[in-house]
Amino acid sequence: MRDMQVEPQAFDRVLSSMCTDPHPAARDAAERFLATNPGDPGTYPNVAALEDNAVALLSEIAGLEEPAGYITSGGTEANIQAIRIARERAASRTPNVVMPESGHFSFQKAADLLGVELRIVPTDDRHRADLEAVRASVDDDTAAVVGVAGTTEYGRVDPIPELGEIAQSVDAALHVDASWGGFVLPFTDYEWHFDHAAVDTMAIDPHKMGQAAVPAGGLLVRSPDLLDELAVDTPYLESTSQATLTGTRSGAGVASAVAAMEELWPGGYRRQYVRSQNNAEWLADALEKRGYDVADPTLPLVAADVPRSTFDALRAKGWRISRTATGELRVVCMPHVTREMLASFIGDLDRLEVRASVPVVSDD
């Protein structure tokens, strides 16, 4: 049998992912509890103590009094758990879930998945839900309003406490996207928790701006019976019944997540956040220089209205990076990016606009 030759891709050029390399902590648990599974406490009891832990670490994080979830592959089984929760919940037979569009993806797949009709509304001129268009758009039929906490486009916020007055007025969930922000947010003034607004279910991922190994999502709930929604009988295992949604897990995700938060949080994540911040500044910055129109960086994101012949041109060197659905350049100021990165990168773009400048000598 030949050895695997292939390696995994580097991080030096990487601008689009909502990933990272994990801590080094991080990495060496993964490794450790590789071959454990919480997804069977009774056989697995010394990870299951550990996702105890990362849920309790999460609620810190997230403003949860009475911690209460588990540790997901990620946002989109985040998302699609709490839709499930909504639906449960729901007495409608026709349930809707309403959010914005700067939703993510994942919400079409819960719609198809769960069979709840998805009300997608409009953002405003900050790329926020609009609150007006949410409320038109609910009813008694609606299971859950969503709200974002770090959008994937313009890491924009929603605003959470007036989302969860709406869905309150109709009597359905309030469920916040913050798998990205949630690592950034803790230290802004944005009111985006559960101690914040009347917020019921929460996806939150270790496995972004937390610098855990991947996969390592997060699912909290407000209390732990709306866990109860999710569960079904385990008659084989040593427990009895399982809220996940995903079955057998490796124990990696678990133990990354739990030594990436007790190594960073809550003053390695607040130095990264204070890097990745400026970073993201440092780049808009640069590039208003240069002509571009900018989104206003107000978490560690940068979108720019970048051609589409420059952008193909800085794929071509090799940098991964990403455009928004309406076009413009879409850059993630993540813990791996450095500004000395971020300086090579606009180095290459000024190449690139000094070679566009040159005229073409014709040998006619």
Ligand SMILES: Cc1ncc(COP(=O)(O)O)c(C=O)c1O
The other form holds:
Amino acid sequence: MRDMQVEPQAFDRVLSSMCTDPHPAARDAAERFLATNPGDPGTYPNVAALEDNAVALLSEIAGLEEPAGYITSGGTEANIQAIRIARERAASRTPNVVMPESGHFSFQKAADLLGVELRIVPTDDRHRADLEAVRASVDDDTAAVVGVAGTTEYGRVDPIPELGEIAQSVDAALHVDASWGGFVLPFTDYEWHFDHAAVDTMAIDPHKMGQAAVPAGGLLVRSPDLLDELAVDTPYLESTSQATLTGTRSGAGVASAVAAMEELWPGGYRRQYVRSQNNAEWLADALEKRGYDVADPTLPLVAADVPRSTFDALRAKGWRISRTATGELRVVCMPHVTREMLASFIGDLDRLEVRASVPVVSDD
Ligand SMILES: Cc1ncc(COP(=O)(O)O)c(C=O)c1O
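Please give the corresponding structure for the form predicted together with the ligand, as opposed to the form predicted alone shown earlier.
Following is the full complex, with the preceding chain placed first.
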């Protein structure tokens, strides 16, 4: 098969992804800016100016008064760079980072690359960072405390203000990973952003709930001087320094992030949040009625204790579903996930269960 004949997958059975079908305006902007490189602003000034818009819009969403940050390749880069800032700022020569076990695996990469110790602490019975455990783990060598605002497996929001207080007590930075949650949390009562707590850095990704095209992550910092910790000189470019991890990077991501946010913030995102949250609650209810243990969907993400054999059978039927570390079925109610899709999913589940409960008739 020649490459040109390969089509991307359709979204009609995708329940496991934290990315989604980009908004049409975001798709269009991505195409128009495909051949631009915001890594070289002296040569590509238009996309560089667009990036300022992107950071301004992201900052508004995240309660950051003075916009500062950049569009990353994704949550992984934003998390690595945030830990890098914290390490550079820390006085310790043997820095550590304290993170709940619900933290994303990108922090493992950050710890490996940056030579910091990652101290993973337990979550409580609601899958949120256990504050006592965090308190017991920080010390004078702690460079950063990580809080997650919308966890990958259960969609939970850590107690961010309290984590900020703990971080301040040992002069550490507070990094909030709102990579997935950042575009739904503005419509909830959670305290998660720069204006709610002593947040120093944040990951917030347009290419997840923000409906931008991949790659469009976001790193925000409380004050622009934090970016100086990342900056290196760029002798052969007309600009003087670069704070990003990648060099050449996608102008498509930057442009599509701006297009999506201009189109959807705040009304479109609010409507999407309500739709997604209703879908998650509908699915949780449907699964509970069928006798499965379901974790309360506090954000649009459902985790349920479905047997492995059922999970495998649903995958064999083409459903793109995934499991948590402890084996629960995990469904992310992204914008492309409709009620009809979920009803069809439950229909397949019911047919499997009926088959499983039919007694095997033997001849003897
Ligand atoms: C909470 C959280 N942080 C970070 C990431 C990593 O983001 P990316 O895959 O865009 O690098 C993810 C990915 O799903 C995530 O859920």
